[in-house]
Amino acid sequence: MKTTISLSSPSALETESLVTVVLDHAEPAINEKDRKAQLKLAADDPALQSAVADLLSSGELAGKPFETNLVHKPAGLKAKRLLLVSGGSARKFSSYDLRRLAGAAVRTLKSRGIRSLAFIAPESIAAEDAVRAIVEGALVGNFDPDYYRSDRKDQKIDEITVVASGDKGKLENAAREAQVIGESQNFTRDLVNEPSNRMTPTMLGERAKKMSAEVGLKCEVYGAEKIKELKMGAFWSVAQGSDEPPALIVMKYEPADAPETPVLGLVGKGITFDTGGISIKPAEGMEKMKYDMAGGATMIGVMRAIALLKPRIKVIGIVCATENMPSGKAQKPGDVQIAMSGKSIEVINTDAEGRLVLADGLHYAKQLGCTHLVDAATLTGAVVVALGYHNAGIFTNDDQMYERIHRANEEAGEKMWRLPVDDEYKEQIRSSIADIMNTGGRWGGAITAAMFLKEFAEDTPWIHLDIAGTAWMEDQKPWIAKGPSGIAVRSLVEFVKDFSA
């Protein structure tokens, strides 16, 4: 999608469709039934205001978030159409809402066969922030996952113009950065969307290598022999049950002007299909388990964005990719595995496999010189029980790391919530025959999974993101298609930028 910045008056802009935000300026009422909407455009253009004055005063618009109204041949404007998108209350409106409205506008217009639009940046939000939100939101809204439908319609927005005021050079830089991040998020979504027969561990490694070559990253993809040579017993214990060979994907971003430290390690769970192994999952919904490599795909997408944005910091991305399959070769409940770190693990449940591959990935990242660690994984159903489908779970052993990721979340407009990793939870994963068990039982399952990973991060500052409830959109929303979300790409890019500042 081509992105341009315009400093022109909105009413003078020739476009297939001009998009403007409508906000409700009514004060809160004790009884919401008594509250009457006071709708105003978030754009100060007299011709534009005049074109919609009657509509806004008609009482026909409720002003609820994501309400859309399309006006053809708006009087006094050069645009062929004018799309009004409601952002709800003006008091609460933020760049988070603007990002989603941009996605909603794109999805509304492309479904009508429209190929280009101009979006007016609301004046209540700083211009550069507004540009970023609009471009990122538009790119996310432009993605659809129906690749394999033979009757798929060619519906997409080819070009977006953001109408804003300010320093055009700075606004264009903001748009370019947002385009890199939005495209990287969609790249992640593309990887996650592929079915497991079209995204095996080998294929995921090939996609990572191809991407790395295009953007200038170093990338090595290792197979079973290297995994065994490195004594990654936890990783191999999951891989041994599948006929598909595993892949250890290592991507390095090492700019010449970066200091020796810190070195960030981004570790992703890459289970390209998860049956649960011998502890097999129920058949219902298992087809969704192609998304169990979303953490690994996230780190590949983040590395793409980093390579293009060029922050002054060394970053190593590691993805441990395999299938988790039941077979005569598969590990069994009760087996004891020796991780790369030397810790012994009693495998209580073979469906708690993500933490096994991450255990070796985290230790390997430290061996490669990483001083700070972040892992991302669709790790537990328990995090969905705790936080639902709206927030990812954050776990960390370092308060400064949390402050950084929290700032990054707010900048990126992604919702995540911190959960504890107190020592009391470690009791639940103590084993009577090994160092630890790979599951701590039903209660606090997301936390005990994080405690397991903490054993391998040890004293290295570390963040664990459990994205099991947020990596897949269960239903289509006005701003995003049903399917992979690309959660955490934007936050992790902001996190890396903060480290390099």
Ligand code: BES
Given for the second form:
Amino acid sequence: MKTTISLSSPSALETESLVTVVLDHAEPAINEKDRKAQLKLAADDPALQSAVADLLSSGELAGKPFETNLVHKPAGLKAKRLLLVSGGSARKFSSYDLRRLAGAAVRTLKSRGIRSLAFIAPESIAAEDAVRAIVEGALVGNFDPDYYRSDRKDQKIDEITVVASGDKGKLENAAREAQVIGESQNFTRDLVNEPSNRMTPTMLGERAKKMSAEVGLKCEVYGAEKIKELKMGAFWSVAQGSDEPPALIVMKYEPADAPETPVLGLVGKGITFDTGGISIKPAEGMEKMKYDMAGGATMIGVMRAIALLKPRIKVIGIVCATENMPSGKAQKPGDVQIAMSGKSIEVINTDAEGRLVLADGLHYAKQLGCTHLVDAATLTGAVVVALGYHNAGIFTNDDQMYERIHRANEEAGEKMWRLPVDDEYKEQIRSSIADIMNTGGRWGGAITAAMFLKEFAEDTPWIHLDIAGTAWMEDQKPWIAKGPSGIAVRSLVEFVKDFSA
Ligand code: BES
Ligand code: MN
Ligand code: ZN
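Form predicted on its own already given; the form predicted in complex with the named molecule follows:
Let us now look at the entire complex, which starts with that chain.
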């Protein structure tokens, strides 16, 4: 998608489709008829205003979020079409909403075969923020997952112009950054979308290598030999059950102008298929476990964005990729494994495999010199019970790290919610035969999983993001297709940028 900034007046713009936001300026308690009379364009252009005056006064628009109206040959405008997208209440309207409206506009227009559009940045949002939100949202909306359908239309918006006012250079820079971030998010979604027969650990490693070569990252992909040599007993205990070789993917971003420390370690769970192993999952819904590598794919997408945006900070990305399979070689409940850190683990349930591979990934990151750790993983069904589909879980041993990720969430327009990792919960993973067990019983399952990881982060500032409920959209939304969401890519890029500032 080509992105340009235009400072010209919207009515003078020649485009396939001009897009403008409609906001509701009424007070909350007002009656329906008066409320409709308070619908206004979020664009200060008299020609545009008069082009839609009749439509707005007709009472036909409810002004509800994501409502769209397409006008052909709008009077007095150079544009061929004018799309109105409603954003709901003007009082509450933020760049979070704008990002989604841009996605909705893209999805509405591309499904009609339209290839280019010009989106007018609403005046109520600071211009650079608006540009970012519109470009990111448009890219997210432009993605569709129907790769293997013979009738795939592959309809896409090829070109977007953001109409805004301000310093053109600054706006162009904002657009360029947003484009890198949005494309990296879609890169992650591409990886997550593939089924397990087309995204084995080896293939995930190849994709990481290819991407790294393109953007100038160092990338090594190690196999079973190296995993055993490093004494990654927890990672290997999962990998040993599969005929498909595991991959330990290590990507390094080490710019010459970066200080020695901090070094950020981004560790992703890369289970390319999770059957549960010997503690096998029920058949119903098991097909979804192809997205159990979403945390790993997130880190690969984040590394891509970082390599292109070039912040002054060292970052190492690590993905522990393997299948979790039952077989004659698979580990069994009750087995004791020695992790790379030396800690012994009693494996109560082979389906709690994500924490096993991450235990060694986190320890390895520290060994490579990382001073701060972030992991992302589709780790537990329990986080979905706790937070549903609308917030990822944040777990951290460091309040400053929480502040940083929270700020990054706000910047990126992604929702995540903090859950506790207090010492009381540690009792639940105490084992009588080993240092810890890999499950903590029925209650607080997302927390006990995080407690397990915390044992391996130890004193290093660490954040764990449980994205099990948010990495896959169960339904399509006006702004995004059903399928992989690319959650956490944008936040983590902001997080890294903020760290380097
Ligand atoms: N990959 C799953 C978690 C998951 C569940 C991801 C739903 C996406 C959607 C993870 O490996 C798992 O199986 N967790 C178990 C842990 C349990 C055995 C302690 C779970 O959540 O049931
Ligand atoms: Mn599992
Ligand atoms: Zn899993």
